[in-house]
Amino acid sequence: MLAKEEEFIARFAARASHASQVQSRVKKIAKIERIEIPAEQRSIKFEFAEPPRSGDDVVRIEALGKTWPRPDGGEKSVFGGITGTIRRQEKIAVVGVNGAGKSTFLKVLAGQAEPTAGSLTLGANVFPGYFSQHAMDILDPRKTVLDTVQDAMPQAHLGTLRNLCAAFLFQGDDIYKKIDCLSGGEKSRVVLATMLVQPINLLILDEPTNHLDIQSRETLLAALQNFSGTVVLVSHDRHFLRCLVNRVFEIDHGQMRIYDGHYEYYLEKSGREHQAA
C-alpha cells in the first residue's frame, strides 16, 4: 500500500490538477508509523576443534582447601576437604550459593591460584583452558580483535584469521576495532575465538554467557554439547544446565557435594526444585 501511494505522489507530485490529491496521500503516509522488518539475525556459526584425547581421569582432587587472607591478618575460608574425580567427556556444573566459592574452584582447578590444602592432579595430556569475566579483562586493550586473534594463531593465514573472526561476528573492518572499543560481549567473543583455536580438551568456563545474546548463547550451548573434551562450568543460566550438564558438584557451606547425574537429578535430589521453578 505505501509502495502504491508514494508512486502516486511521485508521478503527480509536479501537476497542478493533482495538487491535492497529492497532500491528502502525504499526510496519510506521513501518520503510518513504519516497522522495519530487520536484517537477518547474524549468529555465532562455530564449533570446537577436535582436542587431542586426555586420559581417562581428567583431574583427581584430594581434600582441597583454599583460604583467602582477611585484611585483619585472619583467614576465610572458602572450602575444604574437597575429594573427587572429574572423567573424561563429563560436562559439570559447580553451583552454590553466591559466596560460597564457586569461581574460586574453578580458578584452583585451572591454576590460576594456589589450594591452601590438599592436592589437585591433572591426568595424563590433560590440556586446560579458562574463561573468565577476568580473562576479558587482560585482552590488551591496545591490540585490534585481528592482531589478538593472530597472537592464539601465529603460524595462520590472514584468510584463516578472518574467517574465524567472521564466525564471532567480527566481519569487514570489525576486525580492526581496538578491544578497548568494544562492548562486554564482543571481548567475550574474542575471548571464546582465541579458546577456539587451541587444542584444550578440559574447558573450565566462568559464567560464559554473561554479555552474550539469546541467540550467541544458543549456539555456544550446541558448540559445548558437540564438544568431546572435558566441561567444568559455573553458570546461572538453567537453561544452559539443564540443556548441557551430566553432573553437579555442589559447594555448600565450604564443602562438596557431588550428584552423579544431570541438573534436573540434581534439584530432586537436593530439594531444590521449588528454588528452580
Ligand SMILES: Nc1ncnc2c1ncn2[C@@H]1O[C@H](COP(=O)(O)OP(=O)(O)OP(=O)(O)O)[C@@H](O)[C@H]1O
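On a predicted model such as this, the values are computed, not experimentally measured, just so you know. Positions refer to the first chain, counted from 1. We call the rigid core whatever largest set of C-alpha positions still superposes within 1.5 Å between the two forms. First, how it differs from the form predicted in complex with the ligand.
- Once both forms are overlaid on the rigid core, the distance between the two CA positions of residue 172 between these two forms is 2 angstroms or more.
- Residue 238 is not among the residues whose C-alpha shifts by 2 Å or more between these two forms once the rigid core is aligned; its shift stays under 2 Å.
- A displacement of 2 angstroms or greater separates the C-alpha positions of residue 13 between these two forms, with the rigid core held in common.
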The other form holds:
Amino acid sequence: MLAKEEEFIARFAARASHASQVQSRVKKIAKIERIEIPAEQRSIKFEFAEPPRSGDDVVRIEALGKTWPRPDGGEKSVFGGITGTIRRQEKIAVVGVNGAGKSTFLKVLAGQAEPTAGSLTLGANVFPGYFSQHAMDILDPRKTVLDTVQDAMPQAHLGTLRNLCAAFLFQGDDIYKKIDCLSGGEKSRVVLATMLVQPINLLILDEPTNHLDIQSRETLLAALQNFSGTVVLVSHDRHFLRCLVNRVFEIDHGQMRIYDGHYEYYLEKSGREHQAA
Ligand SMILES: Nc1ncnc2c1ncn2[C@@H]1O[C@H](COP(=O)(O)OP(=O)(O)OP(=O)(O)O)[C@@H](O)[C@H]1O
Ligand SMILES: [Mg+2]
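Moving from the form predicted alone, what structure would you give for the form predicted in complex with the ligand?
After this comes the whole thing, all chains and molecules, with the earlier chain placed first.
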C-alpha cells in the first residue's frame, strides 16, 4: 500500500491538476507508523521437499461419533453421525465455538483417540502428522534447536539445517539454544519446522499459530500454501483461514456441517460474518 501511494505521489507531484490528491496522500502516509524489519529476518524461504503423493481419497469418515467419559462415570457425547470424505490437497478448517469438539475431532482423525461410533479409514499412502495444542511436550528439553532439527533431517548438510532454522526465525547462535530455555512460541516453531521436513502428506494441525508472532505465522502460512499434501487445521486466526482453506467443517451442537468453499464462502453461507472469531 505504501509503495503504491508513494508511486502515485512521485508520478503526480509535478502536476497542478492533481495537487490536492497528492497533498492528501502525503498527509495520509505520513501518519502511518513504519516498522523496519531487520534485513536478516526478511523473506527467508525454505524449499520443502515434496511429500510422497497419497491416494485421492485421504480419509473416509462414516457415521463417526465420539463420547468422552465424564468424572461422574457418565458419558459426554461430543459429536455423532459425521460422514464425509477428505480428498487429496484439500485445506480444511475445522471451526466451531469453544468446546464444540474441534480438538476431539482432530485427535480422532490423527489416531490419538478411538472413535466410539462409526469409522474412519485412511486412504492409500497417507502419512499423517499431528500438531496438538501440547505438541511442544514431545521435544527433548536437553537438546538444542540444531540437534532437534538434525534428528528430523539426519541426511541434511549444516547449511540446509541452518536455512531451515532461519526460515523459522532462529538466527546465528539461536540454533545452539536448549529446548528447555525456549519460549512457547520458539518451541512451536521447532516442532513445526521438524514436522514440515518429514515425508508427511496429511497435516493435522490444532491451533498451530497460537504462540507464534506475526512473522512466524506468515512463514507457516507460506509453507502451508505451497504444501502439496492435505491439511486439516483448527485456527482462530481469520487471516490465516482466509488465505489458506478451501473447505470448512463446522461442528455445531454435535453435528458437522461441511461447506465446500473458501472461508469467506463459509462465513457468508453460515451467516457468521458478523460474529467474533
Ligand atoms: N480427554 C478428554 N476427556 C474428557 N473430556 C474431554 C476430553 N477432551 C475434551 N473433552 C471434552 O469434550 C468437549 C470438546 O472439547 P474439545 O477440546 O474437542 O473442544 P474444542 O472445540 O477444541 O474447544 P477449544 O476451542 O476450546 O479448543 C469439551 O466438553 C471437553 O471438556
Ligand atoms: Mg481445541
